[in-house]
Structures are given as C-alpha cells and as structure tokens.
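Given as structure tokens, the chain that follows is alone and in the form predicted on its own.
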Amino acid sequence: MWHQQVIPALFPQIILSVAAVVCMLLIAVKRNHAVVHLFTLLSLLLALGSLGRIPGVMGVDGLFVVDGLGVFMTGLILITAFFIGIFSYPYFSQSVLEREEYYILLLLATLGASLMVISNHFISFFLSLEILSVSLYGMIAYTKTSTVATEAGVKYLMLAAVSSAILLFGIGLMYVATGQLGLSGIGRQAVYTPTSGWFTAGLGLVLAGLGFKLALVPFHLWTPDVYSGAPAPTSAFVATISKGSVFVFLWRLFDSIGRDERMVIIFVVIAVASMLIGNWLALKQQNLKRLLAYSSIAHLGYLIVAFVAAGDRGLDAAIFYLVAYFISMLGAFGLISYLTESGKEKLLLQDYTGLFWQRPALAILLSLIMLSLAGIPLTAGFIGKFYVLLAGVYSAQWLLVMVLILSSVIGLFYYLRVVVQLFSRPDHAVYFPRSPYAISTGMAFLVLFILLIWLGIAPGNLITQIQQVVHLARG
C-alpha cells in the first residue's frame, strides 16, 4: 500500500528522472535537434498532467512532503520549464554545436527544482540542491564557443561550491547541535537549543548558503555577470526556477524552526540592502541583461518582505509574487531569445531602439513586462507588489514597506528608461530579425501578454487557488 501512494506523488519527478534517460538515449541513437526538442517539451507537458493525481498531504519518508504548497509550486515550475523549452530551440537553432544535450540539463535542473520545493528534510534539499546546480554548471557555460558563456559558467561554478560548502558546513553545526536533519525533528528540537551556540553558527552559514543562491545582498555579486554571460534560455531558469525553488524551501525551513527576533532582524536587514541596493545598481545599467539581474535581486528583496510578514498572508502574498514576476521574467528573457541573431544577443539598450516602428508587437510585450515589473496598475506585478505590501503592513512592518515603496519609485526610473529607448525615433537604420520559428514562439508571448493583463485586472480566481494552497500546507 505504501508504494501505492508514494509513486503517485512523485509521478511528475519520476517522469522527469525517465525522461532525461530517454532523451539521453535519443541523442546516442541519432541527433535531431526537432525531435529532442519535441520529447522534452511532451515530457514536460505529461508531468504536468501527472499532478492531477497526487493525493491531497502526505509525507514521503520524512524526505519529502507533498502537500498544497509543493504541488502548486512544482506546476508552476514545470509551465515555467516549457516556455523555456519553446524559447531554447530557435536561439540554439542558430548555433554550430551540438544542442541536443541542453535539454537533458533543462529536464535534469527542472527535476532538482521539482524535488527541492518538496523537500522535508536537508539530505533530500541537498542532493536536490545539487542535481540543479550541477545542471546549471553545463546551462551557464553551453555555448561554449563564447568566452563571456564560459566565464560566467567558471564563475558560478566556484562561487556555487563555496556556498554549496558553506550551506553543508552549517546543516552539520545543526545536526550537532539537534542531532536532527528533518526540518520538523529541527524544529523540535530547536525550542530547547535556541541559544546552542552550534545551532546559532549553522544556522547563520545555512542562511548564507541560501542567500547565495538567492542572489540576496551581500551575496549578489555573482549575479550580473552570469546573467550577461549565459544564453538566455539559461538565464531566465536561473532568474526564475532557481530562485523560486529555493525561496520555497527558505520558507519551509523557517517555518518549522520559527522566526525569532534575531532572524527577523536579519531578514531585515537583507530585505532593506537588497531592494536598495539593487534598484540603485540597476540605475545604472546600459546592458538590458544586467539590468533585469540587478533588477532581480530587488525583487527577491521584496520577497523577502512577504516572507518576513510570514503566516498565511504572507505565504499567500509571496506565492503571487512569484507568478507575477516569473511570467514578467520569462517574456523579458524569452524576446532577447527571439531576437538573437546567429548567436549573437542584443544586450545595450540602445540595440532595442526604435523596435516599436519595426515590430510594434514585441515593443508592447515588452514594455508591458517593464510596466509589470516597475508594478504598475493593470498589470501581475502590480497585484503582487501590493499584495506583498499589504503583508508587510498587517505585520508592522513599516521600515520595510517604506523602503519598498521608495524602492520601487527607483526602479520606475530604469524601466521606463527602457520603454523610452523601444518606442525612440532610431538616428540610423536598424535591423531586427525575424525568427523562422515565429509561430511557437509567437503563441508563449501571447499567452505571457494575456496573463500579465489578466492577473492585473482580475487576479481573484488565482488568489483564490493560492489561498487553498496554502490550507493545504497548513495541513
């Protein structure tokens, strides 16, 4: 009976595990960058459908629990893998090498992401931590033709381990201190050891580990660079999947430990230098890819208020956030993908002048994302920023919705810089190609554009399926 109700709950990570092997063995058997392509996005699509037949809570082996939380973000996850996907195949398509072994990495990080959003326990987020990361190594560096690809790669590669052994470092002063890896046998325990100088260390380097991989300030550095560096595909999985699983499982790590004065004040802290900091060094920005990473590490900041609100409103503000800013996301990185013009990304600003006379379409597209992600009325970020804003005020905490809104009037400056730069008379010509593969890839912006304005003016239904989420999790 067991094995009865796990498999069900881990079909959609089961699916992902065969088919990377499938993939794998497709590409042995002949190259054929269309039917590669294909596989993985169907693959994406059946563990999708898979979801539908998870039970409502349940834990798995004190690995993992599969609950409201864990399925909606792993839903969230996989549609967002397969807009990737649709993007991946025209930019790679222009490349010489060989593209079909960047879906096995695509269908590999997704598989690491899906199964750290359920993770219960830090053997299981550790080894899930890694099969993303290690994946991301391969994404980062892919066109490996590029010296800007492959030292961004490098980069994040040392930077990752280090904080990979940082973050390990602390889960062992936490097992010290607990004798526990669960994070409900820590949370537990934590309530007699909350003083333990050991637990206080780990959980300190634990905290430094995620910020890592957050891109939380003071451990952003690495950001602008590896988002410049990596194909766009690439970059708009670290911006979105990887953040966002990692978010989760921050979440539920301090959900069972507790937040106590010292740890809020932290937060705070982060919370404050990061939508500072990061607004006001993307101010400064003439590359549009470090603009959006600079951009980023605001945006966790303000995630990081919902996250401090904490309790279900907080949950309910955050989950949103990430919709908002994930769909945000994908479309900004999706159209320098489509842009791309034989390997080559349009990455100044100043590239991007005058494609409203050009092509109109994506001249919308993307400043309605710009729009979205100032949060602007009538777009997903708007709701999402307000929404985190209300968690903050139901909380009290009034120095962070302060800085959140005078950060967000810093950021209104440099995105309308670039809505500016899009509908700008150009003094020369320009050119902006058009992709062969503009029907696929036509019908991902649409349906981004569609959800952008749909969840600025009628955002109550996807509320509504948070807010049982979020039961849900509760239990």
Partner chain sequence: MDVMHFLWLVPAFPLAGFLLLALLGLRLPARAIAWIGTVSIGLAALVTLWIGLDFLQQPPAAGHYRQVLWTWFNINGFAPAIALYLDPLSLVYIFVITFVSFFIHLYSTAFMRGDEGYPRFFAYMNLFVFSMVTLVLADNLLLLYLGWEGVGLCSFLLIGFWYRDEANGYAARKAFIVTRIGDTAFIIGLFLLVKQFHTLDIQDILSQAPQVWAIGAAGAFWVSLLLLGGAVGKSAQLPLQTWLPDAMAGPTPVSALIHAATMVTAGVYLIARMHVLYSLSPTMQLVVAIIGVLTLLIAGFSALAQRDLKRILAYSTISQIGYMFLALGVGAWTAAVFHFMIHAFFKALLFLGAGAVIMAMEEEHDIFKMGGLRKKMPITFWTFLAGSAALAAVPIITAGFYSKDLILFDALASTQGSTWLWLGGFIGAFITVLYTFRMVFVTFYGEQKKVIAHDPERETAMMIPLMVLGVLSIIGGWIELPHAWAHFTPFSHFLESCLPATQLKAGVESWELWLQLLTAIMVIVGIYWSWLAYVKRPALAYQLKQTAWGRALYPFFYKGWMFDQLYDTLLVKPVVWLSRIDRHDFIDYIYEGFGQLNIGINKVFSRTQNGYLRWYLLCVVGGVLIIFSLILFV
Contents of the next structure:
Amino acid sequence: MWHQQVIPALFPQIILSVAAVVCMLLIAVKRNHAVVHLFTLLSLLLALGSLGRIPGVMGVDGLFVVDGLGVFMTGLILITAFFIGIFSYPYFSQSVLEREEYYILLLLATLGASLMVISNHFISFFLSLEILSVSLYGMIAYTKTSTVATEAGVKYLMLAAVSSAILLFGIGLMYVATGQLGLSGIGRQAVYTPTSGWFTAGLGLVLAGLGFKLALVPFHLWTPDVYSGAPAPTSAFVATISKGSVFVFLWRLFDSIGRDERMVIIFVVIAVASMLIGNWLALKQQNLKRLLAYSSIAHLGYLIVAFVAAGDRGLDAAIFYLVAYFISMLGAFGLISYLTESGKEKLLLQDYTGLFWQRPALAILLSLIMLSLAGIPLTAGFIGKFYVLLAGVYSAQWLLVMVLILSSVIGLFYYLRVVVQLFSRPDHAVYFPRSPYAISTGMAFLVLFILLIWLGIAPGNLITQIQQVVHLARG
Amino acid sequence: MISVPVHVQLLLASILFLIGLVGVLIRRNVIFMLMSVEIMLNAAGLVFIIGGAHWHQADGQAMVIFILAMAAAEVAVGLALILQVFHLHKTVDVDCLEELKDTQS
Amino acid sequence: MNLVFYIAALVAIFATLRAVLHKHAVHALLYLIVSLLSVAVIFFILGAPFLAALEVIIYAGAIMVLFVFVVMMLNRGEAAVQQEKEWFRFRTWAWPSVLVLILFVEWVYMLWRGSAQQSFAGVTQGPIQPQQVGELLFTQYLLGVEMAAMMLMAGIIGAYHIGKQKQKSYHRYLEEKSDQISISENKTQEVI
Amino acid sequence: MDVMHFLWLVPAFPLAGFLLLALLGLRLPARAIAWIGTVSIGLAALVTLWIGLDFLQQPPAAGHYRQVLWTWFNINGFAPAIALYLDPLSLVYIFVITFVSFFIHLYSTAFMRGDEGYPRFFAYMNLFVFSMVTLVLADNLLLLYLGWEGVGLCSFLLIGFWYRDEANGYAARKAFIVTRIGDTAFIIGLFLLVKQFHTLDIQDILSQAPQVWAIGAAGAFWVSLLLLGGAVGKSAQLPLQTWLPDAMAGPTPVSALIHAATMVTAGVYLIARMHVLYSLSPTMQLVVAIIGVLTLLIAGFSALAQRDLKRILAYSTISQIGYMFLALGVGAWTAAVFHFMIHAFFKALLFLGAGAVIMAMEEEHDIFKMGGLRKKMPITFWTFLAGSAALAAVPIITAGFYSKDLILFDALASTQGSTWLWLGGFIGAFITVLYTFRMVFVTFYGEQKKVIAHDPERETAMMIPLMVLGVLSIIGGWIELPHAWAHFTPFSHFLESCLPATQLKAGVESWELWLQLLTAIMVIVGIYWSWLAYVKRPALAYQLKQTAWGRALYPFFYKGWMFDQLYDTLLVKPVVWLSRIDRHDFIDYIYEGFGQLNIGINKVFSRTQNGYLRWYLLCVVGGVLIIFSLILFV
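Okay, that's the form predicted on its own, but what's the structure of the form predicted together with the partner chain?
Next comes the full complex, this chain leading.
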C-alpha cells in the first residue's frame, strides 16, 4: 500500500498539514501577525509547487484517487486560498482580537477541501468534510466580539451539524445496502441493487447533506446570513473553496453510481429552483454580501445544469465555470475586505455610491466582476455560462436551458444595479480608506482583473488544459 | 447471535434519528439543540454498526470511531460558541439570534 | 438475545424522548446518558463490543460531561425551567412534529420496501473483535486517523479562540469562565 | 499588399479610442478627448473608404472577404472564430456607420462642450461604434451576438447618460429591459441553430439551410420567428417599439447615433443577413411585412400628435424602420438596405438639426414654443428642410424619394407584395408628409416666440456635419434610379452577390410611373395642407382645435378649414386614442407586470429569510421530505 509514489502524490496535503502544525508552534513561540501571514502564504505556494508530475491516475489505500481532476482542483483551491490569505492580512490587521489563529484554520480548511477533491471513499470524504466544516466554524465566528459573527457561527454550526448527521445517516443506509464505503465498490454494488429502498433512501439523504453544503434550494437559507455575518475573507472561502470541493465529490459520487433517472429529476428540480429563487432573492437586496450570497445560490444552480448534462463536456463546462466563478467571488469579497474600515465592513450598496469617483480602479474591477457574474460577453463569466449552456443544449436539457436564460435575465437586473451604484455621484462625501497594506492586495486585484478579461477573450488555453485533465480523470 | 431483522434495527436507528431531529426543531434552547444533534449523530453511528454487523466487516466500526471524534470536535466548538452567545446576549434562546435577515422594504 | 435488543431499544427510545422533551437541562442530560448506555448495549448485541465500550467512555462519559459543565456554568436554576416551559408552546412544536411525522412515514416505507428485496439473515457470525477494528484503522484507514487528528486540531483551535475571553481580568474569580473552557479543551484532548 | 488585410482596423480604431478614453479620460484636457474620440472614428471611416474603393475596383474572387483574427475557444469542435466577414452588405453598413458616426462625433465635440461627463460621453460613443461595427462585420452569430449585446449595453449607458435625473435612468432601464426581451428570443434562436447545424458560422448556416429545410419547414419557421423577436426588439418595431420614444432622454447626438447609424438598424441588418432563412419560411416573411406596415402606421399617427421635437423624430424613425421591414417582408432586400442608407443620412441630419434648435432654445423641446427660426438660423433651417424633404420623400429632388418609392413599388409589385401592404405604406407616406411639414412649419415659420440665447450657428463643428449630411440627403439617392426612368441601378447591382434581386410579378413595370405620379400628388397635397394649417391660418387652426369639441357640425367645406376639420374628427381623435395608448404604453404594462411579478416573488421569498435558525432547519427537513417524495412518487 505505501509505496514510493504515494507520498509525492499527496505532497500538497502533507505540506498543508505540516504547515498547520508549524504555524501553531510559531504562534506558541511568539505572536506576530506578519510572520504567520507570510508563513501561510509561503506554505500555500510550496504546496502548489509540489503539485503535478503524477504519472497517471493513482489510488491511495482506496481512500483517495489522485487523478487529473483532483490535481487540477487542488491547484485551484490552493491558489484561491492564497488569495484569501492575502486578503486576510489587511482585514485582520485592524482587528483588536488575536489574529494569528485564523491562518491555522485557513490552512486546515484548505487541507480539508484539497483532501475532499481527491476523496474516493466515504470515510475520507466524511473526514475531509469535517476538517473543512470544523475549521469553518472557527473562521466564521472568528470576530467573536461581534454579535453578527457569533450568530452566523451558531447558525452555520447547527445547520452543518444537522446536515452532517443527515449525510451520515444516508451514507450508513448505503453502507447497509451495499456493504461498501468506497465509491468504486458502491458503484459496483449499485448495479445489482439499483432500486433498493435502502440505497435510494440513503442516496436521497446524502443528496440533502451535499445540497446543504452547496447551498442549493431548499437548503440555501443559511447562505446570506452566514456570508453577511462572517468576516469577508471567510465569506470568500465559504463561497468558493467550500462549495467547489463538495461539487467535485458530488461529481465523483454520481460518476461511480450512475445517474439514475429519478436522481436526474431531483437534480433538475433543485437546479431550476436554485437558479430562479437565487436570482429572485437577490433582486431587491441592498446588502452587498447578501446579494453575493443569493447570486452564489443561482450560480450553483447553473453548475448543476452542467452536472445534469454529465459526460466529459459537462465536466469541462463545470470546471471552467467554477474557475470563472471563483475569480469573480474572490474579487468581490476581496474588495469588501479591502474596503473594511477598522473592522466595520461596508455592507450596504449605498456605502459604495460613487466609488468610481474616488477609487476608479477598484470600481472598474467590481463592475467587471458584476458583469462577469451576470455573464456579459468578454468576461470569464460569459464563457463559463456559455459553456454550461452548450453542455445543456447538447444533452437536450431544454427546460434547464430555458430557465438558465430566463434567470440570467432576472439576474442582470441586480448586477447592473450594483454597477450603477458605483458610478453615481454620492450626495455627500464618502471616504474610502487607503489601506497601508495595499501592495500585495493591489497585485492580487490586478491578477484577478487580468484573469477575468483574459479568460473572457482568449479562454482557449484553459479549456484545452481542462479537457486534458478530464481525459486524465477517465484515464 | 441475534435474529432481529435488519429493517427493524434500522427502524430503531430511524426513530432515534427523527427524535433528535424533532428536538432540534422544537427546542429554543441552544444547548438542547446541540444535544439533539448528538442524538442524531449517535443514531447515524448505530446505522454503521448495523451495517458492519450485517456484512460482518470492521469498516462500520471504524466509521463510528471517526463519528465519535467528529462529534467531540463539534461539541467543543459548539459549546464555546454557546458560551459566547450567552456572553453577548445573556440568553441561550436561539430565537434571539435574528439580527441577520432580509429586511423587508 | 432478541429480547434484550427489544428492551434496550424501548429504553433507548423512551430515554431519548425524555431527553428531548424534558424541561430541566440536567435531567435531560441524564436521560440522554441513559439513552446512550442502552445504545451501547445494542452495539454490544450487534457484535461491536469495542464500540460499545467507546460509546460509554467517550459519548456518555466525556462529551456529556462537557454538556453538564456548560449547563452548570450557565446555571440559571428554576428560572430556566420556567422559561423552557414558556418556550414549549403548541405553536412551537406542532408543525415541526407533523412534518417530521410525514417524513417518518415515507422513510419507514422506503426502508421496508428495501428490506423486501434485500436478502439477509441477521447477524450470525459473531462479534467483530477490537483487534480487527484496530488493524483496519492502522492499515487501510491510517490516513483517516491522521485526518481525524487534523480535524480535532481544527476543533481545538476554534474552541480555544472562540471560548477565550478577551479581557484579562485582574481578579482571579473573574477568570472562572476561561478556566472552564480550558477544561473543555482538556476533555477534547482526552478524546484523541 | 492587399488592402483587405486592414479590415480589422475598422473596429480596432473605435476600440482603441474607447480604451484610451476609459483609462485616461479623466486626466486629459477636453480638447484631447474630443480629438481622440473623433479622430478614431474618422480613421475608421477612412479605412472603410479605402477598403470600399478597393472592393469596388477589384472585388474578391468569391465576392466576399473573410479575415480570421483568432479562434476564441474550442469546445468539442465548436470553435467560434473571431473573424470578420466583408461582403457588399456589410460594406454598405460599415460605410454608413463609420461616416455618419464620424459626423455625429464631430458635432458632439461642440455640442457636449462643458458637460462634466465629456470623456465618459466620448468613451461610450466610441464603444457604441465599435460594438456596431463588430455586429455588422461578424462572421459568426456568436460574435454578432457580442456586438448585439454591446450595442444594448452602450445604449443603456448613453440613454442614462445624465443619470442624476431619475427619469433618464428609468428610460435607460426601459430601453435595456425591453430590448433584452427581444434578445432572449434571439439567443434561444441561436441555440436552435446550433442544435440544428452544429455551427454558428453565418455562411455555413445559410448554405446548409436550404438543404436541411424545405420551404415552409417548421424549423425555419421557429428560428426565423425567434430571430425576428431579436430584430423587433432592437429595431423598435411592434410590439417592442415602446422604448424608443423614451430613449430621447440621452443627449441629442446619442439619439442621432441610435436612430441613424447604429442600434435600431441592427434588426434590419440581422434579417437581411439571414434572408435565406426567411425565404424558407414565407409565413414569417409575411409576418415581417405586416409588422412593418402596422408599425409604420401606428408610429406615424403617434408622430402627428407629438409636441416634443425629438419625440416626433423618434416616432418617425420607428415608422421609417417599419418601411424597411415592409421591404424585407416582400423580399425587396436591396430596397431595405437602400432605405437604411438614405434614412441614416437624413435622420442623423434631422436629429443634429434638432439638437441645434434645442440648444438655441435653451433646452426647449416643445415645437409650439418655438417658431420663426427660419431667418435666425439659416443654415440649420435649410439643412433641416433638406432632411425633412427627404423624410417626406419629396419627388425627384430628394434621396428619400428614391428609396421610399422603391419600397412602395416593391410592396405592390413584388411576388410577395399585395395591394393592402402597398396601401398601408402609401397612407403611411402621406402621414409622414403631414407630420414632417407640421414640424418644419411650426418650428421655423410663424412668429418667433423665444430669443436665441446661444447661437449654434457659430459652432463650425456643428454646422459642417449638417451641411454634409444635407447634401447627402439630396444627392444620395441618385445611385439607384427607378426602373421606369433608366436602367441605372449600381446599388442593387453591387448588392446582388449577397442579396437576391426582388422577384417582380409579370407586367408590373408600367405601373411604376403611375405610382410615382400618385406619390408626387400625395406629397404636394400633404405639404399644402400642412402649410394651410400651420402657416397660412395658424390662429384659426388653433381656434378650431379649441372649439371643435362643442361644434360637431362645423361647416365642413369652409375654405381652409377643411383640413383642420379632418384633422380633428378623423385624425386627432383616433390619434389621440392611439397615442394615448402609446403614451401610456399599454404594452408597457405587460413588461412592468413582469417586473412587478418578479418583485412580488422576491418579497415572498425574502420573507423566508427571516433569520430564525429553527425555520431554516425546518426548511432543510422540508427539503429532505421533497427529495423523498420525488423518489417515491415520480
């Protein structure tokens, strides 16, 4: 089982674990925000550097499978975590609390996510999910003196715990029905017991549990509260990494057990509801973080369209969509954390009135992000949405395609409202702080900006990469 | 050892699970909610034991050990949060936590 | 042995119900411990002696003690019971209970339907010894154990950060609460 | 060196201008901004001219030229290229777009001077031109759609340019949302095409379509219906015309740009470009013609009742685009494109002239508060008159006559034409004359009611475009003479390689002269009536309007009053009724209803986000219940 290739294959995860422990020791020796921050970023880069160069698909103990998809997603997660790490520094510098533990939790949460995307077994999935969730509890309620953060923490904890229990019960039922905990084993068994009540009941419960993590309707209600209560970098994490990794596992799960017709119906219902209700909820929202939360519900709905479309094309579309979505969400929450002033986040849209006239670069970035989320051409979001649509069209999911288009129209309304707000002249002078830690954040924004445009104009490179990744996954 | 049908065993687990679920839904005291979650997790663990016994495998039991660890971690953070809530709000009433919501315009 | 199963099951259901519905927190916790003990008995009957022991030691022991600590820390006496009574209105429990009841019906229906197709004979092969579990844990699931360690680390750090009180008190008595939390951490470490 | 290789410069110049202005605009002096904005379009126009001359001298072997810039992405063989496609149709379009836009930009340098949003204005305008050029030159429908959306976005930004005023923002949103409805149909149509042909390459689709679909096939019907939906939205045709009159909220040059060179003609372009699909579906083609006729009538009647100078022009645009649709509907493709070109000249002219008038009148829009400007603003008057004459299609001397006459003739004489279509067009032409000259007479004749504060005639930058466009409105029609006069048709000959010639019924050639005579009489009668009512006896006209309600049996044949009588009883009432419908935008209610519905739904769901954790948990349980029920009962 433990041969020489296993350790290199798991290098990023090993580095992250070691980094978390070392980080804790660093704090024990002497508290220094900057040192811990830099250490975190360095270890994330190190983990990123250790990625890749795997000969092919490799299973580890039946718990993990290190394939192209896993490596790609691990890379994406590490890069995203790197950005979140950058955004955390100015954010927490203003905090009066102890800030250093946040980075340990960030590393651990990243570890959980990066383990989840290579999980091929219910035990490893469950444990990675819990690493992620438990770290998130701490990250969400991190600014514990604020009532909203604590409230968000309690809400997330209770709901996540209940959904974990539901998920576990479901896994248990599937285990009773098949006697297997590994995905491939379950897949083999599922062929023989396709209609078993235990199995389907279990699958239904697993679906509910995953649906909660992905914030799909009707398991979506926590999203806006948690996003708006949590510190902005944490919200970025919940919106991106936490969802993306669970989505990958969802894909792996249904790839091995097959997309049964009834399950497809359930997914269609969920996708339609998520797309419409997400956009509807955001329509009149005045709080930027809540607006992003609702928008993320709708975006996960779009992703489920790709999921239903299935196949290599669906997976390509989904991964590309995830990349575009990650970039947009990172930028948006990054901006929110950057503009936070002595621990007070600018939440309301009216706080951003006239941003353009004071900080044109930031306003243009935020507008671009909104346009990308709305799927306006020449942004990464457009290619993503188009890709997903194409996948839907090719697999003849007409209902989903129609709803996707319709809900995009609804969505456009509120995205543009944000843009309009940025460019209007404020009635009274609004002050946007200039953070003293602007250099790294500025660079991060610049990179996100370039990515948004570049992926909108010349996405060919990334698409080819992703297509190769999928082939490796099926290798 | 015993010859109780598996679905009866599962019925027991389901009943316990759903009692826990009802508990989460109807109690306003956060501590009780956390307790009810523990009941649910315990019921889920029971399912794995049933499965392990049914297939005569140790995997089910291994999973239950992991569930125990997870329950412990969750309770630790959960109770810390409850203390913080009590510290800030002077109550453990979950309905007091409604600062975050959509404001009707 | 079947009889023992049924008795333990009934005790578990009854005690769990009491735990969920009881108005006094400490009483409810005691009922919960009874419930956990009877579930441990069922574990034992189902051929999992090791887990039965762990259930008693960790669940009924450590985790429940954590609860007791917190309940006592927030000790609000009879007022709390009165408040629980007040919170426990028909309006509060009627709809959730109906919903869960419907869920229960569908749930059981699905399980029953499944049982018709599943061939099974109950447990006949005898218990699974701790040795087997341990071997499995430290061979195939070794990485899982490592992951559990990381998860507990996340839990400890989260609990430590959230539970720690900000103001450095000058008076010893005021530090009471933070002491309690460090106890809870110790408990968590015990679990490891 | 092949001149064609520089085709990419045509969109590149406006884009470069936009980028420069967007990035540096706030730091540049006004003069530099005006230069960048105008010169970038001017260079594009020069390149277009150069390429156009080359195209005329040595047409490419295949009759068109294709330039692949790069492949955008490649998804399982679906690889839309960023490619430009130049054929006579797109050449005519880019020629009109770049030149007319150039003059509008030149005009704007003076018109917008002193506005705080000066750089923003030019940036948006350049982006607008870029989007439109992209739309027209697109080789595949995806790129076309990009340009299409870009045009929509720019119109939104420019209509709401003075965003401080709530009403302007409302107008911008209205334009955006109404056209979006069309766009939704359009994109669904695109997906049907992808599904059918597995490509979005326009030429591939057009060449494959006749092999895949028989005439009257359901597929062709649906696709052309959906594309028509997009066209109708952008071109402000029935039933999506409501946004255009409100789009006056933007600065006047924006209106000129939207009405003449860019946005509204995109729909005409789309149908002309995809004409093969419409030929395959005669039903849809008839629908296009009927939409055209109805729109031109309704808009014409509406224009008659307006008092706002720009609103009159807006309705006249809707009505003139209706003529183009009519031409498309009867298969007179080249006639539609011809009218597009001529219309671009005179409508840009009219809007720019109106802008000058409004500037002189200190933002006064009501024509009845103007008057007597003929002497004070001679250049504006004469050029405006030339534009109006072209709009009214005054015979022989104006360009508008040649293009509109061709459409009217084809509406009757084409194999798809009919008497009814012709009659609709003819009545519309008569109304056009009435409202056009009502506008001219009321504005420029009579006594002056207001002093000129700021004389725009001193602005050379504003007068040059007026004069150039004025000349074009007169002579522009001579490139295509009626068959009845001479066989001098270089324009349709030029377009022949990409648009089929109009199929005429047998033995209709001889009607043409008679029709022209009829038109000529109609125009003269119309002008005379307008003159009577608004110049000769304005007081009486006014009086009668006030009293006609009480005196139903007013002497009908009384000298000079006949027109007013007719106006009141026959036209005003129905028109008031029609325009009331239009003014209150009853079709708007549907869209507003859609908005309200969404907001209502928002309220309902927003209430679920009540912050109570136990309710959230209950919803999770509800979700599990739904999943179980779906498993059990589906």
